[in-house]
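Next up: a single chain in structure tokens, the form predicted alone.
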Amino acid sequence: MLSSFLIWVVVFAAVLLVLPVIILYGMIWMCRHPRSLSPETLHTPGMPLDLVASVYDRYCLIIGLGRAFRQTMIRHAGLKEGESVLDIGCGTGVLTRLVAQAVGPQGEVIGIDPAARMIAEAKKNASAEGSRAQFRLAVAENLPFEGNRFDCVLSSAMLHHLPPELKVKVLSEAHRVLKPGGRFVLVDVDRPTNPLWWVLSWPLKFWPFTKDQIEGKLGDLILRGGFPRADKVGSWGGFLGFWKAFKSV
């Protein structure tokens, strides 16, 4: 009995200690391997992930990103009927269709996203459910809508797929299409709030991409994109942070 419980104690410290590193390869080797993407994927400096865009929603049920999770982000967006509502970064659009039904027939959600797969994927579930949200391909540093546009603008775990410079960008076109009073929600990688995330999240510290976001510094980024203030609202599993801002009225 002792003995098969070091050999998962072994194995759990294992993994602990490996996975974040192979997760980390991964997203260096789909950065530096442009080519391996779609053709119709947009060219953006951040990390399109058109290569798993067939195993993307098993893999976020696996890491515990499900309905509930998503369900959350809703709440905090405090969503009415009849709202405009953007998604930047929607991937397989299944937060986008939430939100569809969140805001009723009378509104409006429209998802972006670089990865010509993820949009593929996303328009595909949304006519097999009968969903009235739309998707578009699209980059989120250069969003393809007029100023004061949207209600709400979601943002779910796609900031820490940015480089440092383009960060402020995207936040900064999220603030210019709000319309005055509109809010942002946001949810992604923060400083961990428990010792074992911060074991796994070491080697993140290491890569520019999520190196100000471990350190805790989303709230100073949303401000630098023109929000006059941001506060952290929630947080999931110890490791992802939910902040909101609102664009001035």
Ligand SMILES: C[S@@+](CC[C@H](N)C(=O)[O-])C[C@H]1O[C@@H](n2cnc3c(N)ncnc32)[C@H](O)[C@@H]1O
Second form
Amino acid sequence: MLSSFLIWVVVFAAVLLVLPVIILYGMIWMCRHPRSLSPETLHTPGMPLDLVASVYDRYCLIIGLGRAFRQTMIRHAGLKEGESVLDIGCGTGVLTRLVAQAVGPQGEVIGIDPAARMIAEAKKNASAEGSRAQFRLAVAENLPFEGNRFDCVLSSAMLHHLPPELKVKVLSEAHRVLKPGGRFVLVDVDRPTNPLWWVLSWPLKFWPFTKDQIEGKLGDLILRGGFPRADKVGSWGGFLGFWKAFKSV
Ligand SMILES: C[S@@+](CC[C@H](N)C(=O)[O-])C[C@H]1O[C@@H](n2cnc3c(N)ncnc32)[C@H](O)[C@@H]1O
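I have the form predicted alone already, so could you send the form predicted together with this ligand?
First the chain shown before, then all remaining chains and molecules of the complex.
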């Protein structure tokens, strides 16, 4: 009796541990499969999110990345009217549109993403809202902008879509397009700050795209991108970290 109970406990625990891994790696495989990518999507060693573009905003709300999360990013960015802002890996443009409101009619915000369906969603949403936010197909590792162009560069939940060898290149691109004294604000998967997330995030410790971030290397990556200093300015839900860095004057 006791032994069959123990067997069921072990089976149940194994399913609980293995199921998230199967779901996570299944989703990653599907998102990267050539058949899930639109023909216009730009080539990148990263993970463009064409497949989920139409349901992405609802998914964000379900996992708790709603308005309050976006407003926290805007607050950390400290945007002023008239500023020029770049949002790298903008997805459906929720954050980009909020930035457009913050910088006002004299300001400018451009969102870039390699996923053609994400950019299509972003443009559709912006036009429905009458937003001045602009959107372009581009990859963060090769930004189509001259140096010293933006007051602020934002990266929201994008870095963990890149393989480790591409992250420093992307961060150095963000550094290049910033004006001297300009600020870079990033939120992404970070070292978990509560025990529950230590357990739940265990599959991410084995995925190369997230391994370095879960191990707490975000600050080091930002420094390697050319920023003189990187500060963790907040966290979200115990697993996302907000980071801020300035380009030297
Ligand atoms: C989790 S979504 C985040 C979207 C949005 N920034 C947000 O906060 O909701 C990650 C985005 O990064 C994009 N992405 C993947 N590879 C990229 C690359 N090489 N350059 C720029 N963006 C990339 C994906 O297409 C996707 O839209």
